[in-house]
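A lone chain, given as structure tokens: the form predicted alone.
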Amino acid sequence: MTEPAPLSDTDQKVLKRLRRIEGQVRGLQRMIEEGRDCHDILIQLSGVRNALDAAGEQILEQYASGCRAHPGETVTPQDVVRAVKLLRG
């Protein structure tokens, strides 16, 4: 079995902002727990989104760029659009 690749800085930087999202949501959990105002949570809940949005975006250019594509793949028009109505859902 093969070790996976070291991490670049990009995944890295992708990795951190996943733990801050994920920090969030439990957050937002707690906040629910708390009974807390349905503004507040909604506030959160934004903020949480856009993280994600933020995220998403950052992945998809790494995909743009072909680093994700398989060894000696390219990335085709086709692979791109793909990928943006995935992460436009």
Second form
There are 4 protein chains.
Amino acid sequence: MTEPAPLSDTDQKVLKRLRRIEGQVRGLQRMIEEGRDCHDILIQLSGVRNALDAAGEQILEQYASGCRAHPGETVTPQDVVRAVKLLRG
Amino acid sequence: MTEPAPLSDTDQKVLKRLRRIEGQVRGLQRMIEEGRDCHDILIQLSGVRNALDAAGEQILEQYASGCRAHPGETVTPQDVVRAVKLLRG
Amino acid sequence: MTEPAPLSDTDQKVLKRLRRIEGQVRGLQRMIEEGRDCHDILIQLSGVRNALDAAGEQILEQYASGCRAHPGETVTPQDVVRAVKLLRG
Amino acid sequence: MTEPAPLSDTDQKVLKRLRRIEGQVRGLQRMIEEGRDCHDILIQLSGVRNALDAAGEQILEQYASGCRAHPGETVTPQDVVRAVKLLRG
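Shown: the form predicted alone; wanted: the form predicted together with another copy of the chain:
To see the whole picture, the full complex is given below, headed by that same chain.
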């Protein structure tokens, strides 16, 4: 498998955001272990989901200018619509 | 602060699910670092969000029977509606 | 079938909101028939979905204090959690 | 204003779906006026929201191949990503 193209700025931003999300999820675990207030737990969980949605949009943005796994291949507007459906699950 | 009530079965399930989500988020980071196919990355991200929504529903279920941070306090149907709004952010 | 309890204030608010949504959906149809700008169409559609989510929360609020189809029956916090799952589909 | 391009097949499908949604919203109003079971009302509302999301995806698909309000203008993958953000509101 050829070496993938170097990480773009957007990739770096997504990685940074995902590391933060990882920390927020660990934070959620601690809140439950410590028996914290349920409203605070739900607010934290809502925050994680919003951060995940934002990461999804950034990955879509990156994808629109090309996928590192397929260097040189053009991404069409229809490809982006298909990607949105994947994201919605 | 008084010791919180012991973790319920539902709490244990939520914790287990959150640890799995934490692993999935790390998996996402690796996929981006390795330059994996963007569709696979988006499918993984969609899976994490669905798992997070499922965790949210479990936390709501637990909350409906009482919040460990407020032992002895009854949770009303209106409290649950307010909690749903928090979850939606 | 016994006559349902009279419409509550919340029911009236939900009906008013649903009539507005009905008008917004007709407005969407006109925008497409007239070939309006696609961004404006998507913004209108997003507005309809937000109005629908708000109606859903109002119906949950009403349900939390009892369902008119089952007068005298108490709604429990667990009932509300089940209703939230129905709403999520 | 120049006459918009004729309605495409996708436009016709979206219009058909929006008319059905309009009917479903009227159905919701009747269910509330008649004091129908709250679970049935919530299931109907969830159905309307899913139909609206499907309409949104169809409009995105149509947009990806060009916006009738701007005949001859090419839509780029980045335009589609911007459209997705509008749809999310």
